[in-house]
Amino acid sequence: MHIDARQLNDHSVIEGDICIVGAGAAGISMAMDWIGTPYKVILLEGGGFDYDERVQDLYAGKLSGQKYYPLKSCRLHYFGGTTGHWAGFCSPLDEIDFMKRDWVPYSGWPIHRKDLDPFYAKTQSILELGPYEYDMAYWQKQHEGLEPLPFDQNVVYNKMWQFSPPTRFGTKYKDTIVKAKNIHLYTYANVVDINANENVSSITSVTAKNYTGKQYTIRAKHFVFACCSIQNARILLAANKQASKGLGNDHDQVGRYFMEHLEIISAELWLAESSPLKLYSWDFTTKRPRAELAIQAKTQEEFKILNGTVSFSPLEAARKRKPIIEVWQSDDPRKNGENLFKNFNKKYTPEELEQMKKATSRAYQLFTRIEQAPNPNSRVTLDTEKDSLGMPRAMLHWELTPFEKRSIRKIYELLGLQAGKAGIGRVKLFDYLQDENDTSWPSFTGGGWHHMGTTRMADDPKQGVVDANCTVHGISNLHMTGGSCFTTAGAPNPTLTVVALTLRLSDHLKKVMGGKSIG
């Protein structure tokens, strides 16, 4: 069922069993998981079904620290959320990502990879992926010619990626949500406040507004915030009339540990003989899985480095591309999307596709995607400026450290040694990595629009905002989900894990609800 909140009477009261705030990948996935249950699910989306400039402007904010993309345009504010410009890269987090690593401060999730495996498997179909198989040997049996580089597998391994079409949730699942009898989707319902009971141990309602000037009250037994990392933190911090520091922020943890995947060109691989590197290349026609090089957990521990992966692009083509951080600098995400994806959206002839399949090269540009170390100073706070609905705007301070740069350098030193030992060629570091004492970052340093942290998961409320079940510490019926709950970032793109983590929370809530509904 769909209701346009702009058409509701002012001060309307909406009641349900569960209220999900945000209709992106996380919110829609959770809502679909409750279809056919005896519960009334309220799904609130701040925008409509299409881009609306007045709604998108609510995401505008200020930046400091490391250069970043405009906050207004790095997330999409309508039904389907940022899956509207998602590229579709999927791979699960590694076991080491969940572990407490003594060389990575603030690391260690209160859950393990095995706790997410059943939900990763369930997520595969939602994202229109293949089987829950990320082992190279499996995919070698499905496709010919996927030969790995002859590196020592005890040091470097081949981490597999699958590719969603990509699934545009706003298109793919619109009818499913709208036609579901127990899912009540309200568009143009922006949550601007959270209301708790007297001792702030549970939430009684949330307040929503839109640009018509109308205001609504939504009551439920459980509230799930499935917004992006910046918005989840922003709404908790802004809900400060009953808790002066913001809800869930007794220990000043909300908004801290903002993480991005550092995405940056780093080196070149010059081979002794030309090779298509089919295992590592993008197949434009079948979008078959491909591998990226990754460092084994024991080697990460030996050299005290972060987790990252390396992908390949033919050098001649890669040199013609502008850095993404330069391309994506407009406040209009549509303009940025056109600039970024125009090459990927090119319509190739059958002859061109066949030629690309056979293409070989001796030189490849190496691209790094690496986790950002959890850093309490990398954070989201509130500005004094307010948006058109009266909400304080967000301020993002993105702060990197020498740890990330040292880790990137070591990864390529290891790859260079492997290439030399195997006799296949040489690795050439980019200039910014040459000097071990240089801790600065080049102008082309970018991120993947992968917002994580800000309401991180931890058993100790002094170290995080939510517990192992994504429930805000001290508030029994308030839950966060999505990238904001990540304790560490890992190397893979986060969408697969975002949905898996959400389905795990959904499973937990079903057990908590115990089969009772308000009717």
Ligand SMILES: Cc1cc2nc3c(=O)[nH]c(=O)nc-3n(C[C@H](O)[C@H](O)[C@H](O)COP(=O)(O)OP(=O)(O)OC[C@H]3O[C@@H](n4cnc5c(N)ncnc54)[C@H](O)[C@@H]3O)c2cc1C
Given for the second form:
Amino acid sequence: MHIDARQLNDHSVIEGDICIVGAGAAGISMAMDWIGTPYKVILLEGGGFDYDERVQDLYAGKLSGQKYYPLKSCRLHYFGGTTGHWAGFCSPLDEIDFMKRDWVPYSGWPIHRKDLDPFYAKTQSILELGPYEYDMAYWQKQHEGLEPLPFDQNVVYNKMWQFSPPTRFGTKYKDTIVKAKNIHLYTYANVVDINANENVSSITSVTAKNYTGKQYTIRAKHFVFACCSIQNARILLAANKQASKGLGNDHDQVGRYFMEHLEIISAELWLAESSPLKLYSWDFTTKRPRAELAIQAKTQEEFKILNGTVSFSPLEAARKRKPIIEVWQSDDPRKNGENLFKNFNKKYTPEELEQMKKATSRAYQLFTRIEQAPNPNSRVTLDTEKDSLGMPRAMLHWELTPFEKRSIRKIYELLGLQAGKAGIGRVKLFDYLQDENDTSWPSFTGGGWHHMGTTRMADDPKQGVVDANCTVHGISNLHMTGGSCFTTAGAPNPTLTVVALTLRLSDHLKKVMGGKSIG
Ligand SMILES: Cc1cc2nc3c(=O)[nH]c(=O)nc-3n(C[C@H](O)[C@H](O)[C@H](O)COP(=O)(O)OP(=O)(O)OC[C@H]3O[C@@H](n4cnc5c(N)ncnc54)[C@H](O)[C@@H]3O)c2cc1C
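Target state, the form predicted together with the named molecule; input state, the form predicted alone:
Time for the whole complex; same chain goes first.
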């Protein structure tokens, strides 16, 4: 059922078994997982069903460090969350992404890929993807002509991506949520504070507000924050009346290790003979899976590099695109969305579009998507300035290190060697990668709008904010979910993992609840 909180009386008290804060990919997936259970689930969403400038403005905040997208517009603040803008690229993290790698500081999740596998499989249908199959051989049987480049598979392999339509959670799942009897969705219920018991070992309630000036108290047995990385950290830090540094922040971990995927054009591939590179090309009509080149775990270890992938665009078309970091600079996310669409589609002549469809070319631009190494100085903190609901605004300091750049360079050196050995052509590194002593980043350096870290998962409370079950260390009924819990970022876009991790938490909470509802 749906309740617009603006219509409630001031100081209303709402009670349920589970309270989920945030109705984006994570929050909606979690709520749907509880439909038909004996539990009363409260789903609190800060916005309404549509874009509302007054709500979106609550996301505005300051930036420092590496140039980034405006905080106000890089996430959407209404029902469905940022899936209103996402592009639908999906692939699971690799086994190595979960491992402690002695060459990657602060790496090592307390869980493994196999712990997420059953939940990845469940996520496929939520994101309207195909079967849980990311093996190239499987997809070669489904589609003709998906020939890999003749590279040594012990060094470079083909990592598959599937494409969601993309699922817009706000429209696709609105009816499911609203019609579910035990899901109580409150829109315009923006959580601004968290209230704990006396010794701050469990949460008693949260406080929500909206621009009518009313405020509400929500009580539950368990609280799950699914507001994405920047807001998850902001809320914990701002809840500082009982714990002066913020909840879950005894060891100064909340907000730290903010991670993005570096997405950056890096090289050109000049083939001896023209080829459509069908396995690696985007199919506009069927949106079938495609591959990106990835470096094998053993080779990553040998050269002590981060995990990253390489995708291909026909060079002529790619050269006409503006860098995404330039295109997405408005405070209005809708305007940025339009600019992005134009950048990718509008500038081409029909002949060029036809060529892109066939993607037959001798020359390709190579695009890197690479994990950012966990870095405690790359972080979300609170500003002294407050938003219209009285909450301190978020500040983001995005900081890269020379490690990311060295890794990108090495990936292309390896590809260049492979291309030479196979005699298929040459890889030409961009100027910014030529000098190995140059640690600066070019003006077109960008991120994938993938927010991770900030409430990272670690067994040791001194190394992270949540434990292996996404529960905040020391606070038994406070759980965080989504990208904020990622210990490391891996190379793939995060939403598949965001939802899988959320379903794993959901499964855990069902066991913890043991069938006892407040009703
Ligand atoms: C342009 C763009 C393209 C992208 N493309 C891809 C892609 O191809 N593949 C991919 O995997 N990912 C992609 N992403 C990232 C993807 O959108 C996110 O990973 C995903 O939306 C995260 O889901 P979430 O539920 O954690 O956060 P969100 O979807 O942001 O949802 C958070 C929800 O919490 C609500 N909320 C926030 N604060 C509060 C509060 N205090 N009280 C109550 N509610 C609150 C918000 O209104 C929102 O509904 C893209 C993002 C952008 C911007």
